[in-house]
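Shown next as structure tokens: one chain only, the form predicted alone.
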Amino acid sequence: MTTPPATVWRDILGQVRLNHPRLARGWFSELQLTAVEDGVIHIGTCNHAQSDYLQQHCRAAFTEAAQAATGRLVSVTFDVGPAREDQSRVASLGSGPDQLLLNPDYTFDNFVTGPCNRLAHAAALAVADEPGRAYNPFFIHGPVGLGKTHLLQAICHAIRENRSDITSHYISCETFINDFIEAVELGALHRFRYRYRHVDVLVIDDIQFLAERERSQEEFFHTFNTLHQSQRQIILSADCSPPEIPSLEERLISRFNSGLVALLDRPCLETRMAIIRKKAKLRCIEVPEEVVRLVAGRIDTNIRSLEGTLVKIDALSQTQSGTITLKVALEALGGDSGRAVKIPAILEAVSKRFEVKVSDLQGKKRSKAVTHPRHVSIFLARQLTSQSLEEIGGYFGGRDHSTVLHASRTIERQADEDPQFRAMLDEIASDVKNGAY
């Protein structure tokens, strides 16, 4: 075994970052080229999450760079560093091939907090610090792309790094259902139950897919009870709150609500800007502040859209000067330059349509003649603007996020039942978006 010179490693890392910028991560600097043995270059990682990510996404890029740097037909392998090997082995006990891989980027350090997610983030930290004691069960819900999976994986990372005495199982709801079906078919329910009821932390993503699966719900009900009664941590995520999951049994809804239920809402402008800066740093991309503000102002749907836009801008810059500029960002955004909708415009439009005063929409009056158009205004604000629940509530007399959610869902249900009412909402939205107010 021979130890390669440090210059070879610098060349390999430099070529990966230059030729494959989409794969580059800030934590690549933590990697070490440990040895060359029988034509294989060994790269040491800090944990299994890093080695899994590199093996799955980066092996071809590192192999190409290694062959260019050494001038030899070598291959690359990724190994957990000796200092972390024992800890990583303990952390992986009880894991199976169907466990979801942890993304090394999804840690607490890389999670950006704001008014939209502060409660969920604080609770996740507490759960990671004291599994089974802080909040059990812990249920996170919200629309897609707002960070639910990030928080779930951050908890897993923290537990596996700091609590080597604890075994965790991180899976999707689909995996739980498929494992149960297979166990029934093979007559191996005892093995299935032992596997899921003897872990210290059970983490299931997208639990809403348990709906309309009566036998799976029955099995999960007993699994939940077994874990909860033995003070073992249960962490769940869904795209809606427990009562809103269709066809979910009342006894499961009751148990999900017995712990902490935390909402992840759309991030406000300042939080979106912080997210872009964090994502850029993770990808080793330099983004001017004017581009950060531009992207945050244009993309208000979810975090995945922000990251996708950042990747697109970086890719376009590589085909030109190699530098991200405002001009490149505008070109990458293309036609996504629509007029931003403001809540005052919505208030004015609803005020005119329902013949009520704007001051009443924002006030405390509770008559039906006022509450209904107020709910319409809140619904449209949720649909047409990037404002968070708290920010929308601020426009309507300081109402809290639960009131805003209730108003929005009330109008959504009415629109689903009444096509004429839906058409009226679409007409108001069109007028506002076209600048009529």
The other form holds:
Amino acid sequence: MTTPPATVWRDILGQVRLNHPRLARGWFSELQLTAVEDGVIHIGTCNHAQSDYLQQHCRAAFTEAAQAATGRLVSVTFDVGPAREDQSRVASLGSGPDQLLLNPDYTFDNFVTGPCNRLAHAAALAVADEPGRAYNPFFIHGPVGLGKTHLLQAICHAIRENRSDITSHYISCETFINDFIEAVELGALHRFRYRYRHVDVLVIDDIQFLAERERSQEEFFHTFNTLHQSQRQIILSADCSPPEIPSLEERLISRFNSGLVALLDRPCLETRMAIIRKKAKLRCIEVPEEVVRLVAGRIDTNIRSLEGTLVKIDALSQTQSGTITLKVALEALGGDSGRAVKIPAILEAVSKRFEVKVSDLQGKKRSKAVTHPRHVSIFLARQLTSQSLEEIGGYFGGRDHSTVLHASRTIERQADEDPQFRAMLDEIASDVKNGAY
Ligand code: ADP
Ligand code: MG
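Switch from the form predicted alone to the form predicted together with adenosine-5'-diphosphate (ADP) and give that structure.
Let's see the whole complex now, leading with the same chain.
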């Protein structure tokens, strides 16, 4: 067994990042080349979630890079680093229910907090810290794409990392239902019950799928009681609050409500922006602030779409200059943005809001009552349309590109300092986008 020079490892990582930007993650820098043995390069990871991700998605990319870096027909394998061997998986094998793989990106470190999710996040941390004691059960609900699965898995990651004495099992509600049906068919209910009732932390995602499943609800009720009575932690998520789950038995509703029920709400603009920055960093993508703001301004419901858009912009930039610019972002957003925003609509909206004439916005007057809304119009034109600086200048009495840039930056700065002003800008932008003008 030999350990190759560090330069080889740097080469391999560099090539993977360069040739497979969509697979690359910030945490790749925590990986280590541990050994080369019989033509196999061993790469050490921090946990099983990382090695599962790498094994499933990145094996070919790393093999190709390793062959290029060494000039040999080597292959690659991923192991959990010896110092970091986490006992929880070993302990859980053969006992609890079959688990879903955890996504290595869904950690507390990668979760952005804001007013929309502060309670759920704080409670999740407390539960991960003291399973079975802090809040039991812990129930997270909210619309699709707002981070329920992310938080559930973050709890599992934290427990696996910090509590080797405890087993946590992350499953989907479907797994529970299918396991139950299978157990009934095979006459193996006792085995099913043993597996589900002897885990320390049971995490079930999308529990709303229990709706209208009478027998599964009955079984889950008993599973719940057994775990709860012995102070085992139960963590659940759903797309609505317990009483809103259709045909959920009253006794289950009251059980779910007996611990902590936390809502994940839609994130505000600041939080969306912070999430884009975080995702970009995780995927090693450089995104200019104006693109962050543009994307966060356009997509305000589902974080999954926010991330999808970032990936799309990155992919489009790869086919062009390799750098993400406002132009590339607008092009990528083009198909998704619904209606194309036109500058006259922006002028109409600003004129109404500030009570100035459209002709003044486009004219030469220099009083503050006119220049401020004019700057606002220019800023919104930059944010919401794909017009060039010159084209925008053309709408405002033939002003040149540096004037447009200056006006836009002035407003950007004011909005950074004044959240109320930012909210007003967002409101105008959303009216224009929704076709109110
Ligand atoms: P849900 O289970 O509620 O449908 P997910 O947990 O699958 O949503 O989240 C969808 C995507 O949005 C995931 O990539 C997740 O990492 C991301 N996401 C959601 N909320 C946040 C947040 N607060 N910070 C960082 N990423 C988030
Ligand atoms: Mg989910």
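Residue numbers count along the first chain shown, from 1. Fair warning: this is a prediction, and the values are worked out from it, not measured in the lab. We call the rigid core the largest set of C-alpha positions that still match within 1.5 Å between the two forms.
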query: Threshold 2 Å Cα movement between these two forms for Gly394, core superposed; finding: yes
query: Core-aligned C-alpha movement of Arg422 between these two forms, 2 Å or more; finding: yes
query: Shift of Lys365 between these two forms at or above 2 Å (CA, core fit); finding: yes
query: Following rigid core superposition, Cα shift of Leu73 between these two forms in Å; finding: 2.4
query: C-alpha positional change at Thr410 between these two forms - rigid core reference, Å; finding: 42.9
